[in-house]
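Only one chain is given next, in structure tokens, and it is the form predicted on its own.
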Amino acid sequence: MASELAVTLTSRRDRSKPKNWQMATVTEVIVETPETSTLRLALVESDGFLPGQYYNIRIPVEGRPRPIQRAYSVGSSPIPDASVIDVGVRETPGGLVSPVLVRQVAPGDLLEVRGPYGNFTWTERDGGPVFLIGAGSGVVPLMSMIRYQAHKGSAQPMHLLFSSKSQEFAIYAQELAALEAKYQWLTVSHTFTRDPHDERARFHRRIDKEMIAEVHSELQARVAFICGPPEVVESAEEILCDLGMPPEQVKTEKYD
């Protein structure tokens, strides 16, 4: 296994580089929510990944001539093994990838894969404090963030501004919790769309102006990374420059 910097630095340096599908083994599926899986999956071959990146899957679909592939971004972190990942998969209604992943694959299985890709990326290189913006399964590129700095025992302040329907669908709830109270550098603010009486939650509503001022007030954030759908993200990365955040600290992510 390669050194936890130097899976870093690879990664980074390989960014570039063509990248080969390969096979990947299931090795557990993890039930997040009951529309959310993360998928725990053995690679052959690995050169580290960033925070933050994804990777393309690809399946056979019945009455289609070639397989379809999807992006998903990884939840966990390069360190202390890169080449075990955890894909977040969260099922799209109609759609040909996601319901497959999320409802039938099981452990012992094989998915086509390839990657890593993607320049949405954090690590303690790039400073902080850092505000973490996330609606629905676009928290999983963030925790792979949260958990990165978890494991290398770097210390910037991180805020996540997590939006979900409700405390049912909070992808990794539990494991939020547990980290906040566990390090001081991490604060977990939660709103629930559906839910305006669910105490856990900080705010009940959608994510909105008044929202990310309050929080970035509290954290004057010097980076931040925000992923979700396209209308959460760009109202948002808006809002963060009209508080005087410069543009080039603020990345994005958009989901379909």
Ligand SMILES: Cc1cc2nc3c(=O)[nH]c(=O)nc-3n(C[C@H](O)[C@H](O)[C@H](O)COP(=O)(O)OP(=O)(O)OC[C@H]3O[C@@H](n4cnc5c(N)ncnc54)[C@H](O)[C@@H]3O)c2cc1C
Contents of the next structure:
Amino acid sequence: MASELAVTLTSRRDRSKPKNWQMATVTEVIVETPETSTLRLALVESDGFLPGQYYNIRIPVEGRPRPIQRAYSVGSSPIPDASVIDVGVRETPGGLVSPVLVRQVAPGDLLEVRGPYGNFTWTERDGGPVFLIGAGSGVVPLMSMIRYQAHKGSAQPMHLLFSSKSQEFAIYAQELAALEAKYQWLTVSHTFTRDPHDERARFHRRIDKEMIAEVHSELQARVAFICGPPEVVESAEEILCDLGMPPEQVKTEKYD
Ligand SMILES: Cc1cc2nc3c(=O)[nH]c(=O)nc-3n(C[C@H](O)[C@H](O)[C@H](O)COP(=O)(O)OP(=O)(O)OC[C@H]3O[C@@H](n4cnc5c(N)ncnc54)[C@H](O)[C@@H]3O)c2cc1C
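Switch from the form predicted on its own to the form predicted together with the named molecule and give that structure.
All chains and molecules follow, beginning with the one already shown.
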């Protein structure tokens, strides 16, 4: 445990240190949903990362003089091994980078990556109860926090409110169900925006004030993490602050 903590703290201390691009090897591609894949990357160099951080990935794009760079959150836990990272990529139709990562990258390929970056992080030192709100691929860094706590053996109450189009598009749905069954500290509430009948979801609409208030009153969250498209993040942040959460306890990551 001591070395695990050391890795985590190294990452916290060195956030401002310049980082180098490195060639990571794609060791596995896991199809999560029809539009999202996990790329498992073996890094050459790793100083660790904190749950919730992201890496930049850049790829050559035809007709562009320089490689095009995008940010992708790490969905895996930094323990037991921070030198292997899982990034979760959802295909944005017409995009320059994500369709290539989701449709064309294969095991054995090399990808240029740099990181980790970001202050959207949680460890047990940040306390709880923890309200995690994710929409679409916004669940990726929240999954890192959940997996980290599972590995770490701490037990801060966590409630994930997760918006997807339907069960088929809910990233990590099976693993989340298994983790929820295994750990008392985890509750997952799905909301499906395009499937009004699936009983695996607690809600069947976009994330709104009533939904957040309902979960918040059960959880009595002390810290919240919201991730996804900017409009979802901004609205959920405003709602939580209206419900009385101190703004400094509400952390956000916008995928714009
Ligand atoms: C901190 C951070 C973490 C992130 N983590 C993740 C993650 O874990 N998973 C994930 O899936 N995403 C994540 N993202 C989003 C990701 O970085 C990319 O923005 C996303 O994958 C889209 O990139 P792209 O190159 O495929 O699309 P882009 O090329 O950026 O295009 C985006 C959209 O704009 C349209 N478009 C592009 N150019 C034009 C134009 N000239 N005129 C009109 N329309 C245009 C495209 O058709 C497309 O619909 C994260 C973003 C941030 C900031």
